[in-house]
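A single chain comes next, written as structure tokens; it is the form predicted on its own.
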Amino acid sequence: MIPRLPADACADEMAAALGDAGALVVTDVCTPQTRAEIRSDLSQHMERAPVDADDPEAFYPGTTRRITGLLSRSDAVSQSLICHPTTLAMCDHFLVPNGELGYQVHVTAALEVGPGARAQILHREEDSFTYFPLPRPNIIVASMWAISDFRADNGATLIVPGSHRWDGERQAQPHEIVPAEMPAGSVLFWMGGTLHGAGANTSGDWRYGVILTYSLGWVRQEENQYLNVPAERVAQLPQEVRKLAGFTMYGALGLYDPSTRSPR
């Protein structure tokens, strides 16, 4: 099962649960006001997002709206979610031991799974890093913020608890796949090695979530923040967010000439 803890649980208890199961739901961490602000910030972008017919062979199911670049599109995301203390505590615990100089934002995306959407192919956030054999060292910590209720029938994220410890030969069986049901305002954390995917939406409503993932500071980010976040927007972000998004150097990595582009 997926463990569940309240927002006021201690960080060590959360980390222990996440490390053991490979996933964790934390409830009551995002206020109704923040969720409303996120919807407002992103409404025009989501309305313009295409809702394609489904291709059964495609990685992303159809009947779903997706947008990225949330640091440039939502003050609520950049001010309330990106640097949330619970998230940073999980990243500190699992990522800093493999990247002592810190970690970075890996992906930002908003997702609305519509009625009739099929289940997504199970995958791992760390599948891009094939250099490491399974089970891989901790490279990514992922989170999904529930802007609406996540239910088994409306496409709640599917999780395979314990799969972050599996080798490449083991395949998930149907009874091992669990929907991460949670009320709006909750956040689901999972390890980068945990098998997961969006669930099928057999209901009549849209399931809305914001995914924010974090990776070791010395790997290539999946989302190219340097193209998705314009320089003028970078200048508006708090220093903590700029650093987390990768707009500072990691040791000797990320060298740039301030005279050509400076996030002042």
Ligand SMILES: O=C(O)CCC(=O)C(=O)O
The other form holds:
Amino acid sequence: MIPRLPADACADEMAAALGDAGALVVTDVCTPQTRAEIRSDLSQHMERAPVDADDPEAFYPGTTRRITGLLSRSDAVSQSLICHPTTLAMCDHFLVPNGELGYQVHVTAALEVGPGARAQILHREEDSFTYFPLPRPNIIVASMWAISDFRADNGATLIVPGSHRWDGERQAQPHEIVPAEMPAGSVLFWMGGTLHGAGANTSGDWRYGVILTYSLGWVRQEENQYLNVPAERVAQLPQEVRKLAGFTMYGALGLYDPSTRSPR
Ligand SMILES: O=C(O)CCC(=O)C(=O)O
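Could you switch over to the form predicted in complex with the ligand, since the one displayed so far is the form predicted on its own?
Full complex below, order starting with the chain above.
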């Protein structure tokens, strides 16, 4: 129900599968070395992340670790994942038609789902954009990089295939909700309109994923990159990453005067 393609499949085939099902798993796209570097870059931050008891009403389940600001915190994410050619091909396909000057990073986060965590409330990445009735135009493309294996029993992301085309009345029925099982090194893409959420973890191990989402360049980013990425760090990032993170203008939007940052 969630299509699966190898890393060397052509981008058109991937885009067709993603557009049709609203989700797609691409396998063998992130090496063990890159995954180890990501764990190492983020380990201190993950260790400090609070692991709260569950509040059944809360959007984020308890027994999870969640950190943002990955462009500040991880060279491996900044260099290997954020501008991955497969991601850019999916964003070019789905986002450029609605924002011809380009797209931007929307959220960066590392998410560990611990043993005993409940399933997250199903939601759409585009739920902030209430101005548009469902089904919305494409505003966001989302990705989840599997740093560990993603299994049905350890909290693999739950996806409702086809829900990116639903109107606001339709509710997902249990048989329509599918865990995006994938081996470590895979990436799950889904459309901003696709219902999804972290699965429950009934296993004894932690599920580790890196979520990177991308939005049209003319909307407000969910994660505030201007506060989460300090100026000194921005200066170290390659121009392509800086642009993608939203540190260049989109037409007339994002006006700034570089001299305000210079010492007087
Ligand atoms: O952890 C997951 O599998 C999904 C996370 C998610 O959708 C979220 O944090 O909003």
